[in-house]
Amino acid sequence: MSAYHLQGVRFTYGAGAPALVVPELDLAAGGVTAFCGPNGSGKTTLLHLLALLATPSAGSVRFFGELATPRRLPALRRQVSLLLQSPYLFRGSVQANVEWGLKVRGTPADTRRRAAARALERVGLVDLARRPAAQLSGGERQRVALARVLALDPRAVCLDEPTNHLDGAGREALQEVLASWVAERGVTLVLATHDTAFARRLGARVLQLAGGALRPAEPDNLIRGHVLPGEPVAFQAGRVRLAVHSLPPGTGWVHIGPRQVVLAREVQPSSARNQLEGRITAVAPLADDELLVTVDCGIPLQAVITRASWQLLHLEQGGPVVAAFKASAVEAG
């Protein structure tokens, strides 16, 4: 079943261009979906559309099979949630916070107590339910909001950035609990984000946004391990030690761009500190003459290189290869 599924979508701001252009697209109930790109791709214009808090200028929008029309829009969007990346609280306490818009809905006090009390123990805010919004730290103010959509239990959460003011402990926070959400209450979720290994670790299918046009978006190399102990520029993963530039400890997960990564045949002289023998396993044809080849080296990475790399280096699945990148092209995920 889809959640959303989007027909001739157009998005014009005034006599311009179109900022958003979409010819069909489902998002399935249930799953993750991300939309990434660049500022003023077009982004957060997608994301107000399945919020159900705008209305495209052509084409339609269902919700679980149901036409967003005009007339049905407020009944819909009470089964949405939209969470921003700087959201706002109101004075008072974090408990009345989290109980808002369920006190909005005309919820009884002792249902909205219960289902605010479960809400901030997932987001592990139980303690700080008396405290006062106004106190809390930028990370703790992002939680409560959490909590507050979680309180509502919705079909649909729309989330804008929401890993930019975490730090490495709070986004695998974050992900603990939206990935627990979506397995316990099948919860649909839809980020806007720049953080694609965020978005791979939650199992997201990651989208990129370019010019208001959708496009399926790159891989990322996510690889799970831990920095080494009074070794910031060591990361260990399962028996593959990998040079990087210093890293925060606790690091859990880092990421390499598939471009970042060169294949030879042999190890070569180069200023690439990490270079891995192993065998392809996988090739697969990518746009513009490129091919995505899978590397087994004790750790699984994909490079991006040209047919006329390929056959240059003669390389063939099954066959060996040194996979090659610099320590700066590993980076925190």
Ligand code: ADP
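Being a predicted model, the structure only gives us computed values, none of them experimental. Numbering follows the first chain given and starts at 1. Here, rigid core means the biggest group of C-alpha atoms that superpose within 1.5 Å across both forms. What changes on going to the form predicted in complex with the ligand:
Taking 2 Å as the criterion, Leu67 does not count as shifted between these two forms: its C-alpha moves by less than this amount when the rigid core is aligned. Put the two forms on the same core and the Cα of Arg241 is off by 2 Å or more between these two forms. In the core-superposed comparison between these two forms, the C-alpha atom of Glu231 has shifted by at least 2 angstroms.
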Contents of the next structure:
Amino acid sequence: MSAYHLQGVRFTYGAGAPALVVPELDLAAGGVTAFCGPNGSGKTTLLHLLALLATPSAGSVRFFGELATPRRLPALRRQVSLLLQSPYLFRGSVQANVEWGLKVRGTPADTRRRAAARALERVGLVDLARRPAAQLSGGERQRVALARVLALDPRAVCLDEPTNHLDGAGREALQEVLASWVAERGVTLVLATHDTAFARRLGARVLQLAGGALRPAEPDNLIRGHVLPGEPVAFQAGRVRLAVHSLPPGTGWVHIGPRQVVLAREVQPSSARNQLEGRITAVAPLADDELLVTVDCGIPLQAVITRASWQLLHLEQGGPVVAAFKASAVEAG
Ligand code: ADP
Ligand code: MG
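Structure of the form predicted in complex with the ligand, please, following the form predicted alone?
In what comes next, the whole complex appears, and the chain from above leads the way.
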């Protein structure tokens, strides 16, 4: 079953060019989808449509099969929640903030209290239930907002840049809450994020937005391993040791953008401290005369290169290659 089906959707602010053009999009119920893309690419606009806070200027949005017309919007909206980048909390206790959505819906007080307590436990904030919301840190505020959404138990949740203000531990905690929510309640998650590594770790289908249009996302090289202390810093991934710049202690995943990986025929003197010898295992065409090249060099790595450099370097599938990238290209996942 589809949670969302969009057909011929356009959204235009005022009189300008459309901020979003989506010919067709289907999001499976109980799935996790992430829209990645630079600022201004239309992520928040799309999230507003999916959170049923707005209707498109043209085309249709179906939510669990039902057409989201302006008339049906208020009723359907109760089944989906939007978690904003900087969530709004009002004065009052954490508990009152979490109960608020249920109160608006007329839920009886003890049901409300129990739901709020469960939600606060989920996000690890039980101890702060009585605290005035105004005294919380940014990360705590976000967890309260998440608990508020959890307490409502919606069918779908849209999260706008959920990891922007979180450190490594905060991201991991959020990942756990979201993953168990999907597993236990079958909630449909939609994320707008720059953080493709976070999205992939949630098992998300990642779609790229650029200039208001969707395109398939380039994969991120996500690698598991552990930081080796000492100088210079290294990251051990299986039998491969990567030169890295400082990484937070305890980092268990790193990622390397496929455009940061340069391919060569031989190890060369260069500023790239990582030069891994391997073989080309797959080649797939991308748009704009670029190729996505998969290399096995002890770890699987993908690189985006132009067709021209592929030819210039006389690369071939199955052939040898060196994948080079700077220590600074290895970022904490
Ligand atoms: P993102 O979330 O990816 O940064 P947005 O959806 O916020 O992108 O914006 C997409 C485009 O729509 C941008 O060009 C932005 O300037 C424009 N836009 C967003 N909100 C408004 C608004 N309220 N009024 C007019 N233009 C807007
Ligand atoms: Mg945005």
